[in-house]
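One chain follows as C-alpha cells, the form predicted alone.
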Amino acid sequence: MSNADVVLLDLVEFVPEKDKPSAREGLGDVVRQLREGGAEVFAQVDSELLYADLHACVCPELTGIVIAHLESVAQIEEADALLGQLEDERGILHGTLEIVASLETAEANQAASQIASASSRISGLTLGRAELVMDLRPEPSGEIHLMQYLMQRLITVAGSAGVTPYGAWWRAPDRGLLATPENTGQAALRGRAIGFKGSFCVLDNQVEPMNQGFTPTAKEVDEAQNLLEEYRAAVSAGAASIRRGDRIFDAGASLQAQVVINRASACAVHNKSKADAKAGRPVPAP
C-alpha cells in the first residue's frame, strides 16, 4: 500500500448505485485492516444516505466521515446525532469521530460559515469535486471559473473555525483525478502556498509527491529558523524589523516563519507514529 496518511474509502464517487449495499458489506473489516498498516482512516458518505453508510463504516478504528453532496445545517446536525448513537452502542468513546465536510455545491459554499461550526466533531473542510457539481465553466487560461475564489474563501472559513482546510490548486489538463506526479507535487506546493494543510489524491503514484509538497523543505524550515534567531536577536537589541535586500521582515513574518518550523517538525513526528504503528511498536498518545 502506498504510504499515505489517510485512507479514504469512497461509498459515493466511485460506486455504481447499484452496487452500493455490497459496498457496504464487510467494510468495518477493510476499515481495521487498513488502521493496521498505520494509516489513519476515513469513509466518504452521502449525506442523503447517511443511515446506510454510517451503519456500515463506524468502528472503533474509523478516525471519521468525509460528508459528500452536503448542503446544510441540518445534514451535519443528522450525521452528528448518528454518529453519537453509533459511538454508544459499538463502544467508542462519544465525540471520538470526525466530520470533514465536503462543500461541493452553491448552496453549501453559501452555508460554509455555518456549516463549519456546527458540530464540535468538524475537523475539516473540502471542495471535493465542487468543479462537477456547480457551474464552473472554463476559461481560456485552463483554469475554472471561481475556483481561485472557492478555495481562498474556504481558507478562510476554516482558519475562522478552527478547523483544517483540505485541498490542492489543481490545473488543467488535469483536475486531479488522474494528474501526474508531477503535477499532483505542483498543485501541493501551490496548495501550501495560499494556506491548504493537505489533500486528497486517488492513485499510488500521487501518493509521494502530496506528502512532499506538503512538507517543509529542508532548506525552507533552515531559512525560517535563520531568519527567525536574527529577528529574536533584533529584537533583543531594541529593533522592530530586521531588513534583507529589498525586504522588512517584522513581527508577522516572524510568525510566518515559526509556522514553517511547527509543520516540520509536527510532519516528522506524524511520520514516526506511522511508520511505529505500522511495524507494530507502541505509538505514544497525543
Contents of the next structure:
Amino acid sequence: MSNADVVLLDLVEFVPEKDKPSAREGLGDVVRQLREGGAEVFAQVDSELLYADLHACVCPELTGIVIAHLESVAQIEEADALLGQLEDERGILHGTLEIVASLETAEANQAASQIASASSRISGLTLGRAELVMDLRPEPSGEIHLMQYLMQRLITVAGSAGVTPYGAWWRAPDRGLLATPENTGQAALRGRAIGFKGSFCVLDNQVEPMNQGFTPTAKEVDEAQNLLEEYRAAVSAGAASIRRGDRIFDAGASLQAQVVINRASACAVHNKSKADAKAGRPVPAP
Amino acid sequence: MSILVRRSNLMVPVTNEQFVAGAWRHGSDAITLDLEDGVTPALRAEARELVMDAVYTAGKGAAEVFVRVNKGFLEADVDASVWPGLTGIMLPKVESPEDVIEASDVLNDAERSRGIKPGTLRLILLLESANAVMRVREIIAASDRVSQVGLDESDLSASIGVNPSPEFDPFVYARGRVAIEATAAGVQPVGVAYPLTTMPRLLPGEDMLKVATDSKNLGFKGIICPHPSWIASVNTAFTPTESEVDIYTQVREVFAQAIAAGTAAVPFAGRMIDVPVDEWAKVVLATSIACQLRDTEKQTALAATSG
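Would you generate the structure of this protein in the form predicted in complex with the partner chain, following the form predicted alone above?
What follows is the entire complex, opening with the chain shown before.
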C-alpha cells in the first residue's frame, strides 16, 4: 500500500474500450477498500462517458472525480448535475463531490477561467496530457517550451479561481512509467517552485519523491521561521525591512515565509492523519 | 510622440526621516513615499502627518513624487497625500476595476477640495494576486489616470503559494501578460527581471545594469527601486545609448533615401530596414530626447538646490 495522499482510479487512459464495462463493475468496492487505507479516492472519468462512469464510481467514500479530456463548460455542468443526482440517490451530502478538470486541448485551456468557475465542485485544474493532445512535441533538446506557458497560465487561472493547480514540471522523456524516482522528485520540486501543489504519478516508487518534492524541506521551514522572527522583531522596532547580506527582506518576503510555514504544517497534519488511518486510529473528516 | 520617462522610482518609507531627507539626491525619475508595507501599522497615523513635508522634500531634485497608499485606508491616506508637488498615488493590491474607479473617485474629490486641476493626479497600479493578473485588461482600462502598472511579485508568490527559487521563474506568464496588456492599453509596464522581484538584493553596478537591461528587454519601461543603489544602473539601462542613437539616426536617413528611391526595404549595417524598423527608430530617438530633457530637469533642480 503506497503512501499517496490520493489514489486516482482510472477509467480512461489505462482501460481499453472493451474492458470498460467490467472495470466499472465493482468500482465502488475498490473505492471503499482504498479509502480505509487513509488515502482520498478519486476516479478519473471520461468527459464523453460521464453517465456510465459516474454511476460506476459515486459512493460515499469517493472524494471526487478527475474529468479527462475536459473540453467545455457544458461538460462541467453535465457532470455537476449528474453528481448532484447521484449524491441525492446514494446518501451523500449534496454538493460535496469534487471535480478536478483536466485541460488537455487548446479549447479547454482557452476557456480555463470559465471552466474553473463553472461549478462550486471544481477543486482543482490540471493539464493532463496537453503536450500530446495538442501536439506540443519535445524539441531535440527534450524541452517542450510551450508547456511552461501552459503550466503558468493554468496556475494563474487556478489561483484566480481559488482552486488547486495540479501538475509537475516534467522533462522529456520523463513521464508516467518512465520517470525514475529521482527525476520524479525533481519534477515535483520544479512544479512546486512555480506554484503546483501536487501531481499525478503511476508507479509506487514515484509516490514518496512526489510527496517530498511538494513538501517544504526542513531547511526551507527553518529559514522561513528565522526570517519571520527577525522581521517581526525589526517591525516592532519600527523598521520596514531587514537586510541580510545583500538581500532585502520586506513585508512580501515575510508573507512568503508564512506561506512556507503554513504549507509545511498542513503537510505534517495530513501525514499524521494518513498514518492514523493506516493504524486503524480514528481520523477526523477532512 | 509624447514619452513618459519614469525609469527609476525609488521607494522610501515615509517614516524614515533620514531616507526621506536624502531621497532626492539619488537621481531617480520618481520617488514613492511609502505609507503601506514600508510603515509599521502602529506608526500609520503618525506617518500620515509626515507626508506633506516629505512630498516637498522628495521633489527637490525634480523627481515626480508618488505616495503608496493603503488600499484599506484609501481616503485617509489620499487626504494626507494630496498636496502641491504630488504627481499621484501608487495603489497596491489592486484586484478589480472597481478598486481603480474608487481610487480615481477619491482623487477627484481631493483634487477639487485642494484646488488641483481635475484629472491630473496619476495612478501607478500594483497587482499582487493571480486574480489581478487575469483581470489586468479591465483593471488598467478603468481610469485614464493609470500611467504605469506592475506586479508585486513578492506578494504574488505568497498569493499563489510559491516559495520562489532563483532557478525557476514562476512568473513568465504573469509578467508577459501584464507587459502585453499594458503596452496595448498605452500604459507603461514596470518591473524587474527575475529573480530580483521576489528576492530584492543589492548588486554591484555592473550586475544591476545587466538586470535592468534584461528588464527593459522584457518590455518594461521602468523599475520600482527598493534601494538607491539601483537607480544609476536603472536610468542607464532604460536610456538609449549613444551608439543606439547614432545607428537609429542613420536608419532614419537610409530609410528616407530608400523611400525617395522607390523602395521600402533596404539593407543597412547587416540588417534589413523596413517600416517597422523605421517606426522603432522614431521611438528610440524620441525616447532619447525625452530622457535628455528629464535628466536636464533633474540636473538643473539639483544645481539650484545645492547652489
